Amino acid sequence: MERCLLNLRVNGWCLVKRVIPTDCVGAIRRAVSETVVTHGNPESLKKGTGFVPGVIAHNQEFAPYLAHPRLMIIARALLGAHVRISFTSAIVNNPGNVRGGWHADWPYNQNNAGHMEAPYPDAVSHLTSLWMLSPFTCENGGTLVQPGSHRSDNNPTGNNGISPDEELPGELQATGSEGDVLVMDSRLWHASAANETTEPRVALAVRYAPWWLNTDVLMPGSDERARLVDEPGATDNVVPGVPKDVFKKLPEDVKPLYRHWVEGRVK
């Protein structure tokens, strides 16, 4: 864990091995793949990816691992004691998808309505984790990362002089085995890579936030979303609420990560 935290602070990312046991990951991969087929965003499919935001509402097979002790050590060390989950998405890179553009994740992506204005402060405010339900390889589109870019006060979505489509010196592909989790400072510049194999690359994107980060702009029906997104006609991610019946069935150590996002909560 000390090595992971050092890598996150210096390079902006680290790999946490075997979060999901090898004998369990296959069943979770199949369940998530089926969920993407049933609930996937049609617009994403046109771009060669399957995407389901708020996938926890449809599939809870991976839920027992969301509060894994090693992940919580990292999240609490960087974000404080009161950590919560802000995004839970299913992402499938289908064969033939093309390389994506460099970006930093919400709230640093300058294309989102709810974002920290660049230049933003040099502080960790959000963590992105990519759960490898398939192996991440150079051939199937393991995520591209630009080590050290998390210390920049802007990213290629903010007209910082670097084209999002540009290949950068020092860029790496993050690779790992099924069941591993790639953890990134959400400021880190990263991009999807082309899947040049005949098999889909299946993953979950789970993001962790501190208690003080206002995520209400992501919640359908919230006042923050109406003010920042709907009324001005802007765009941002949508994270559906967790149904009450789903929340009640979550593991006890996972419930605190979602209690702020249960459907019907006070806005």
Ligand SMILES: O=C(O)CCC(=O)C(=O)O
Given for the second form:
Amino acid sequence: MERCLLNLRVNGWCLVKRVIPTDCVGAIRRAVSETVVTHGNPESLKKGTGFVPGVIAHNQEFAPYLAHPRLMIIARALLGAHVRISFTSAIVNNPGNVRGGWHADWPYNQNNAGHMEAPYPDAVSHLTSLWMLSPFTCENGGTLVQPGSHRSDNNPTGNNGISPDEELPGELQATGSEGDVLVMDSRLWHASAANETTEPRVALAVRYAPWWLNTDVLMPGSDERARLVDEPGATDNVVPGVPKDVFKKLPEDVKPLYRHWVEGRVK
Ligand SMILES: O=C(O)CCC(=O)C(=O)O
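Can you give me the structure for the form predicted together with the named molecule, which would complement the form predicted on its own we have just seen?
Below is the whole assembly, all chains and molecules, this chain first.
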């Protein structure tokens, strides 16, 4: 774990091996793939990717691993004791999916209505994890990362002089086996890579936030969303609430990660 934390601090990312046991990951991959077919955003599907925000509302097969001790050690070391899950998305990069643009994730992506204005401070405040339900390879689109870029105070979504579409010196692809989890400082510049195989690359994007990070702009129907997104006609990600009946059945160690996002919560 010390090695992982050092990699996160110095390079902005690390690979956590075997979070989902090898004999369980196939069933989870199939279940998530089915959920994407049933609930996938039609616009994304047209562009070659399957995407389901708030996938935990539809599919809980992976829930037992969300508070995996090694992930919690990392999250708590970097974000403090009171950690939450801010995003749980399914991402399927289908064959033919092309390379995407360099970006840092929410709240550093300057294209989102809810963002931390660049130049932002050099501090970790959000973690992005990509769960490899398929192996990530150079051929099927293992995520492109620019090591060390998390220490920059801006990213290519913020007119920082780097085009989102440029190939960068030092860029590399994060690869791993099914069941492994790529953890990134959300400031790290990263991009999806082309899937040149004939198989979909199935993943989950789970983001971990400290208790103090205001994510209300992501909640449909929230006043924050009305003020920052709906009224000015801006855009941001949507993270649907967790239905109460789903929340009640989550593993006990996972409930604290979602209790701030249960549908109908009192703010
Ligand atoms: O699918 C990938 O490899 C990258 C996904 C990504 O860039 C993101 O979720 O922010």
